[in-house]
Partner chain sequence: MEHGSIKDPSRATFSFVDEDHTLANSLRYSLNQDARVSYCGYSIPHPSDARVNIRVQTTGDPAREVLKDACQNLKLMCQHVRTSFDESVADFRNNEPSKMETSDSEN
Amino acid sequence: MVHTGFNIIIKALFLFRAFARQNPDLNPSSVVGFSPFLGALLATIHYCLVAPKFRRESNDSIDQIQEATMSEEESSSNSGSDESMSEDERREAPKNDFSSIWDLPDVPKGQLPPHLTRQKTRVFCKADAPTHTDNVQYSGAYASIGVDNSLQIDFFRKNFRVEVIKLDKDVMEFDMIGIDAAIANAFRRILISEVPTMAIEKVLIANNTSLVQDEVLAHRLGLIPISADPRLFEYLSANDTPNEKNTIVFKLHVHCKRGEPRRSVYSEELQWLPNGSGFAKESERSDAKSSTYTSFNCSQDSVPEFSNNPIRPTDDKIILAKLGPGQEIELEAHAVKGMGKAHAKWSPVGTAWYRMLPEVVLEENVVGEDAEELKRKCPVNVFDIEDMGNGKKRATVARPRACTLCRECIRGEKWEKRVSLLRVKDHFIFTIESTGQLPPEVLFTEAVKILEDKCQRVIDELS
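Output the structure for the chain only; the required form is predicted alone.
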């Protein structure tokens, strides 16, 4: 019904246009208090829906109006040019395929028109602001033209893919294709705040005569990334005793002798204690047996993962403090398992971010001096010059992925119509920068597992 009504409105507009041309002296106030547009629209809807039996009888008159309108347009646009047209040109001139307004083609069913497809899948980046940034989520958004917009799991499985573009020790760049922005953002948030790591939580300071206050020194120690796989450890709750399964102990004891120059204290001077704490707890009873702040049943270096790869900071040259002559620092630091949503020191990434794939389109050929100007306008060399021979040059889009959306190429009236900047809504360039505790590909795998567990919990609650 919506589809039929849409076609009726289109035909009403055509009828009114022809009627207005035949009646140039029409008084707008004469159509029952409405404008001529509304009057003709309502009359046509009534004509099409309420009185269908009169449709065939009036087709002849409508055809006469249409033919008169078309002949008037042709005579006004082609006056003075008919004499110059040859017989072949007249024969090749385009002809209309319909003889009545009722023969106008309907909106195609079963597929989106090209302009709607482009609006659905692309963000248009204009000189002032982007447009068509929203995603069409409603399943019946295109029901009037027979297009099902609901999420189909088979379609998602067929089109979703991940392509790794760059991978090294700490950085991974990959493309996620065929996915919604909400899912991409879910991975980003999980990577930042929900993938667990090991970080220093408790600092026992025996002596600190440096200029760095105890609280500041403890905070700096907490931000040092620890090279230890958190999957091998358990969480430490308030009622648990620190042991070899939930705690990592480091010792730092440095001093600057008198007469020596000032020295820096680096993270490489943190010494791992695989047997646990070496500081004895203070006891109110003098005859009580001394105990330490941890209770290790075995040495952590007996674990195969740690025997060949001892636990240490990921970077050896992180400055913790600077000591002057006669100053000293002695402390013990305990690292536990945690997540970034509790404190940023447990975040496994320096940053995790994504952006939509850029798409740069030249709407028309840019040649000659304009091609050189366009190439100079882009600061990241998205465009290149193609030699077409005979001294002709043409601008081409050589590196669209490098586009940063600075909009320099569309500044100016003539350029905004010649260059289109787009973003693909379901194609994301994802970058993960690890702090070194886990490789970036492992971090993304852990993020997928966490999202899977969240989905499973929702399914269990609903069932």
Second form
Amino acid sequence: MVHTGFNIIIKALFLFRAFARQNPDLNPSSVVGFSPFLGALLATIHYCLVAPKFRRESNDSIDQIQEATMSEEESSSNSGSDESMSEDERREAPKNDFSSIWDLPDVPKGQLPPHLTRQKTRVFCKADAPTHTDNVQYSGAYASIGVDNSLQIDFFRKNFRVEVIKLDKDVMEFDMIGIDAAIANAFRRILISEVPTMAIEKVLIANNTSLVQDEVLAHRLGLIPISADPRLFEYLSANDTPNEKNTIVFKLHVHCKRGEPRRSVYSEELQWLPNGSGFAKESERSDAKSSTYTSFNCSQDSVPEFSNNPIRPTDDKIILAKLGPGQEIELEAHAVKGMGKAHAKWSPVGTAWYRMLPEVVLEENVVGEDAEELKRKCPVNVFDIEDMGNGKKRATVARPRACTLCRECIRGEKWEKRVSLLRVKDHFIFTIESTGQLPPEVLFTEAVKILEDKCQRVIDELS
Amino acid sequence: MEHGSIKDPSRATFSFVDEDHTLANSLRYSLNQDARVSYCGYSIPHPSDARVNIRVQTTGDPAREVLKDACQNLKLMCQHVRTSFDESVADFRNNEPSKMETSDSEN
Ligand code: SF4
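The block above covers the form predicted alone; next, return the form predicted together with the partner chain.
Next comes the full complex, and the chain you just saw is listed first.
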């Protein structure tokens, strides 16, 4: 503060001198005599009233610039300090006869040395245990060697890749490259437990003389995947009445006549009731208008999505129960929207998983008999043999992706040195097995959207 | 969601209800990538409580703003993942028929 005040006083003095020169007829002594006081006064006024506001604004803008260039600055300032250090040492160099470590030819500036890059990007699968399994997330982790470890969104955009390997009705396999495990895992977790689907939640059993107990039957019904797009439905909360927007009703009425052989009840026998429940609710007042267990305002099959694509179980031949002669099941099943974290029946996937891309590296040439041995060792045929002419053979890594990490090829001391089993930390082979309600590619986009929504909710909450 | 900070805005704990590792771990990653963050971590105080606490300490900026930026960054990443995923799926679909044709003609 004092400093700025002084600056302003000096500036004011200069201004007055210039003013005096331009007006020579002004009495110089009076100007000179007055100006310090006047200048000081002006400066004080300026400093107290005008400057603070201006100062705050200018500081703000500087902060923003600093924020924007923080990472660059950090790395450059780091390398700067490193350089100054190395200069110091260089001055001493003649004495010690060795210069700074930073001057050695194999220290790359601004990027990690190869062994650190390898440790950062690969998991090393050793015979006893994997090493370097952690992800270095902290932006300043390598600050001391002048390397910025933060991920800029532009860099991410440039490097992120998705490659679809397999895509059919139920199963999808794709490679997700250039993303951290934290986020890949978030997608996987969301797929399993937070993408909503429709599943049978309530079963009204009118008659069940089969061997399967009511509760077991209800549980079996719950686990049947139902092919209805959950995005077209709402959640049914505790106080809601079931209506056409939140409930799907199925009816099951099967009977095994006397004298007939035993029969199975299949999921295809569940019959969709687009108009809602057909069971009349018993009411205390006998004069009350009879109502059912749902209150549909319109038929669900009037919805264009369902009119030519009726709601039904995704698979026809799921056995629900077996009936002996004379046994009967009559029930109504109400499906509602839910999430896998409440009950696995709402999970839209059989499972979703990923594995990191295996990388098999031969650290030295494996030739002749050893090459044959290596090829024989691997149960999934990762290695091939290359003919090098004049009868010489050399092992090559042909199908690293198939590696199951059984570690057979690194058994024995000599092999452990020759073969490195690595996993690429930012390359995920992602597999999604849909249960059939939604195709797997839609499930993944839904999962990503859910994570986006979570972020947006936090932003809204903090704003 | 609560905001548990005392006088100094550069350090705060945020408590999110109905969230778990899914969001917390991704946010931790996103926060760690921000050079303004000096410390961040999360904990789930009790497994049967649907709640997670995220601790953010910065080099001076308000923790709340830094957390907001981390969310924004994570969201942008998600959006990019979604667009590149959709593109790859579309590409795959476009190439698939041709692949099948070539294999048919070979046979
Ligand atoms: S770890 Fe097992 S599967 Fe992988 S290359 Fe070695 S022997 Fe083959």
